[in-house]
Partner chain sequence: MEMELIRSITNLSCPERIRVLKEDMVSEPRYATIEQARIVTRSYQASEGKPRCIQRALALKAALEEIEIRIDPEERIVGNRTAGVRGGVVFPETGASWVDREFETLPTRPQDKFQVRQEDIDEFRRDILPYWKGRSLEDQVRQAVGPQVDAIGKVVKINQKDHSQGHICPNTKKWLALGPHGIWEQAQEHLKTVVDEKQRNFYKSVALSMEGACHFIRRYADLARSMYEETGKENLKEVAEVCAKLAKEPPETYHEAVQASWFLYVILQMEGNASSFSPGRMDQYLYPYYENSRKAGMTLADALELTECLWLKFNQLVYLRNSNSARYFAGFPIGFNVALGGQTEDGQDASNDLSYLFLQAQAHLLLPQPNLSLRMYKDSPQELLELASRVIGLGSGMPQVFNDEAVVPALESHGVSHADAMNYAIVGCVELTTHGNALAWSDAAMFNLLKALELTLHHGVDQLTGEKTGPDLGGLDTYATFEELEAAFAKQIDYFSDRMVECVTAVEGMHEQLLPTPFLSAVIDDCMSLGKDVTQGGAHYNFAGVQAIQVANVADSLAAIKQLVYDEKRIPAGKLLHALKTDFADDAVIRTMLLNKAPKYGNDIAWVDDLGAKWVNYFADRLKQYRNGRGGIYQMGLYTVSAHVPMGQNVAASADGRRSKDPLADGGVSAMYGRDTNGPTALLQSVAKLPFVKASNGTLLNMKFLPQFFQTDMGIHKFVNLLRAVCRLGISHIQFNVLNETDLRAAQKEPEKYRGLTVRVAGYTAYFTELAPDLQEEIIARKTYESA
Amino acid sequence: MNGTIFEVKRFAVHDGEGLRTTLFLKGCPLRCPWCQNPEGIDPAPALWYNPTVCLGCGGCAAACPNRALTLGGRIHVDRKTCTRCGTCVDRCPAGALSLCGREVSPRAAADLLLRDRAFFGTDGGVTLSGGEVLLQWEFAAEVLALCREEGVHTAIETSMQGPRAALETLLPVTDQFLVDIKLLDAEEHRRLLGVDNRLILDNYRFLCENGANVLTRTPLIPGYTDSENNIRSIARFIRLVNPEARYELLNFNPLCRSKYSALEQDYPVTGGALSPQELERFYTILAQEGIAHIIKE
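Output the coordinates of this single chain in the form predicted on its own.
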């Protein structure tokens, strides 16, 4: 089964253990306001515009058969009208327009990842991220199986919002699960992310009960997830489910704001990364809640 991908990140150091190559899959069932990869939410390929290299020539707008593009200080894209035909991409002389997302076979995806295997050493490997890997779990399982056949360590980054069949299929071919638990309160989760978290928490229990290697993570997003009550609640949950859990707090990264600007969308998160003192306060909370294995920046 083919899959749809949108990026390959090489020499990654935050997507699992060691030096890794990360493949990003399109499509996500959650709608996190702070999403670091908004271009990966839509499961279909989408038109991507880079205003920093645009010449402002207007050639793309003139070429668009559906008149979905207009020039006015920058290129504006009517995404309801755009059919992603690629005519504007071919016409742009500066490469300011591209189609984000392409279909590949599991073999082609594995070859992209294995190209860097000489740099993995004994600790590194490959990671599938997104978007949400569980939306393309059959494709993902084939890719990871091909990498495992070559003796390469495999990992996935996931919100756990996906079917149980996905986890059952991925377990035998995944060496590590990097699991994000963002909010523990079900209603808050539904209000902010679009769905409640019952499936996520049930899937998390399933992984832990079946002996998976799980690294639990929570992104610290100002005004959303960075409350003492939220972090305490998550810590109590994971300690109850898996007393030996490894838990990592991910500091907020504001660099994604430029992506929202390119998409002509407002980014709702204000402020920047948490200070070392603020992070230490949260580490103290985790220690108070009995988390024995705290992964620090």
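What we label the rigid core is the largest C-alpha set whose atoms superpose within 1.5 Å from one form to the other. Small disclaimer: the values here were computed from a predicted structure and weren't measured. Positions refer to the first chain, counted from 1. Compared with the form predicted together with the partner chain:
- Between rigid parts that reorient between the two forms, a hinge sits in the chain, and the option from 99, 244, 117, 138 at that spot is 99.
- This chain moves as two rigid pieces, and the smaller piece turns through 22° between the two forms.
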Second form
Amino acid sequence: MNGTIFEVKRFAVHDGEGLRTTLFLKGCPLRCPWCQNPEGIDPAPALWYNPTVCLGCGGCAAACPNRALTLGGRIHVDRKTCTRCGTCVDRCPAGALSLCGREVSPRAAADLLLRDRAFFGTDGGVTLSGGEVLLQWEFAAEVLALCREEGVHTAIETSMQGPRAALETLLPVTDQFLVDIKLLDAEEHRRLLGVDNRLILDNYRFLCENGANVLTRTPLIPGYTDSENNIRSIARFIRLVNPEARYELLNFNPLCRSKYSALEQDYPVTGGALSPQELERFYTILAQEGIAHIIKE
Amino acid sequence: MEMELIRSITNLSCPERIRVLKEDMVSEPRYATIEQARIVTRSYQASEGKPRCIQRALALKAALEEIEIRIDPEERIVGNRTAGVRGGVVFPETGASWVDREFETLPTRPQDKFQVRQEDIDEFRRDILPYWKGRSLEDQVRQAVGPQVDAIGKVVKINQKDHSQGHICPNTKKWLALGPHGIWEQAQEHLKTVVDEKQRNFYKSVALSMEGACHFIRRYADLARSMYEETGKENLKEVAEVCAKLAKEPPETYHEAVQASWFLYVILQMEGNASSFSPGRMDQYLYPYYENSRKAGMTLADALELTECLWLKFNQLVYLRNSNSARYFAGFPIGFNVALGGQTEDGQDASNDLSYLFLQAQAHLLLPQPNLSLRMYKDSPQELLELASRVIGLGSGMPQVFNDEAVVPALESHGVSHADAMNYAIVGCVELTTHGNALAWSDAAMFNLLKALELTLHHGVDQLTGEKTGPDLGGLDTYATFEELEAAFAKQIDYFSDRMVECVTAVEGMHEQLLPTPFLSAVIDDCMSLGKDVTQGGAHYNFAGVQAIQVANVADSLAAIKQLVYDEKRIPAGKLLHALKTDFADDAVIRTMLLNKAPKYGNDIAWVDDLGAKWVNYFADRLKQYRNGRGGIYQMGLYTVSAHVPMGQNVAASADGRRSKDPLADGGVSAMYGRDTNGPTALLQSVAKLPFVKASNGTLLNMKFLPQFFQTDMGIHKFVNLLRAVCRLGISHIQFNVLNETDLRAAQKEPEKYRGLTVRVAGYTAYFTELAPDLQEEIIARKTYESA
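Next up, can you give the form predicted together with the partner chain of this protein, since the form predicted on its own came first?
Expanding to the full complex; the earlier chain stays at the top.
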């Protein structure tokens, strides 16, 4: 089964052990306001336009078979008529137009991931991320199986918002699960992310009970997840499920604000990364709650 | 290595004495000096009629006996070739005319400035210049092959026309074992039996220069003794004792061996005034002396202090080049290249305490010299690579990393024995050499392949001058296929290669005639056994090196032409020629297409990288057909140091979208700046496709990293993983520029040159240049992100 991807990140140094290549799958069921990869939310490919490199030559508008593009200072895309055929992308001399998202076969995806095998060594490998991997779990499982056949370490980054069948299928082909638990309060979860977290927590239990290698992570988002109460509750929960749990707090990274401006959207998170002192306060909480393995960079 | 010992070494702080000496050194102004020129000229005038090697030896001996010497009261390792530090030595034997032309501009020229004294300028013009007019290497070369050198000048830069050939790694081990007195005795032994006049003169010249060396060392002993008597400073007493001993016998302790090594390099520079005499594998040949002293009670702290004294010394000699040469080799690199780690001849790990001490010394000083080089191989100790990575992260660009897995086979395939290949060292910046037995003439010439391509596209006509400088083999308008274009390119390369070799041979002949170097020859095998100077071919290995420049621009230009003109026919040949002739003045769309619609070298796209590899291969194979003036072979290098800027100024607009006179890709095998947009692994995979086995003269790859990468243990661990991958990929050299604030400011101003600079965080990646200004500021402030 083919999948839709939107980016390949080579020399990934933060998506699991060692040096890795990360493949980003398109589409996500959650609507986290702080999303780092907003271009990955919509499952369908999208036409991207970068006005800063556009020459204004008009070649794209002339080439478009559906007349979806008009020129007027900058290019305007009629999203309703655009079929994402890519004719304009090919025509554009400057690379101002690009398709975000493309369909690939599992073999092609695995080949992309395995190009940097020479760098993986003994501890590196491949990681699937998103978007949400579980939304395309059949594709993901095929890709990981192909990488496994080549003896390469496999990991996925997931919110676990997906069907149980997805995890059952992925379990035998995934060496490590990097799982996010963002908010423990179900109502808060529903209010901010669009769905409650019942499925997520159930899936988490399932993974831990079935011997998966799990690294639990919580992104510290100012004003959203970085309350003492939230972190303490998550720590309690994961310790209850697995006394040997490995837990990592991911500091906030505001860089994605640039992506929102490219999409002409506002980014709701204000403020920057947490200071070392603030981080230390959270580490103290984790220690108090008996987290055995606190992962720090 | 025991972890505990490594920890003891890395816990050592920078000694107070070193701080003081460093401050003294960097605060002293840098002057051009004519003292040696004065002595040498007088000596030559007095020795007219004698064989050249004897004249040279007498001139060196006179300089060693007379030149003003100085000791800083805090010094433990002493010796310099000028009284002041970092003096620019005027050396009329090789070049006087250019000094005459440029003397007044030395303090104001854009690169490598020196202060001057008016009385020196006057004396130079009155007493020194007249003698050397028509006699210096520079003038003789000009008389012999000036027009030929000029005729090919835009394509080929012929080097060593006004200074001695350096890039030599002497046999320091032998020097330490025998000392100058022992070598003098060897020369005397030969003189008892040898009858050939030329050989006798050679041995006599060696003996004379060793007499000078002993005298020079004794002068330091005497000066230190008298300063000690005045001040009572213990270090001066120690210096006096060490030097007094070295003037008559070989060293035994670490202190003595370090001091003896330094005297060797000072005297080599006094004789040769050349770019780079390299110590090579110091952690190997100094180790027995270190071990002796450790057993006798020397502490690690003391060993480090002595090492750092030597490290400072490496920064006190600089090299005065003419202004044009200074643009090609900016920052007066003098190339005291020290190699550490690697393997022994029989494939065992060679690292020892000194390897770690050397890295620690670099971490403390972060000075441009020595040019510290780590030899890496597939089983390099993890702890050595980790410490090296930490030092790299400090941002001095060192150590640079060489890969035994690529270098050893390259040397072996060029006729070097397995034992010598395993014992390789580095000279100058990145040039490869065997240890103590080669004159590799590493910088014979630089060959601008992109300029040759320009002539190929435009009927042999130089697009900057309108002159026809190459054969008219057709043009882009007449080649019916890409293959026809390639065939013409090959012929254009052949044409200039033939002429280049004629010029290099002539220059080498001039060196043999004018610049025999007896002192150097005494420490290069097999000169002493053959009774032959290095310039006559007395070394065991006699190479000549030519750099092929620049693979990225050639690959990108050919790829754009192949895809857009021939395969897809999106740009008509006539239109492209017009755009190139006019530097894209009215062809913005064509330039944009060249930049964006054809793939670029450095992104792991096989067919583009293969084009680069193909022409590098072609050039290397062409070089194989020639022999140099000393009977050895030519070998290819892939590096430019800073020459990508002036060499770019020689080339009109190119089909890779590069504007007329813009710099070429930097380094040697790097991608064109800003065009490797698939990240470091893709770049490395592209680079790995080049035929490193044929680039035995040396290669250079620059990579940029943000400092945050090195700030955590995990970052260091992953960086070592990257080094090990470079090793597996068979890339022979890599060096890392850890970007500082200035670099990032430059990236803000000229984003097109830094497009590949990525910022890495979990689950997300971004290009630095595409971030909003406030986010760039956060990264510049180094607040948050571990990045690469």
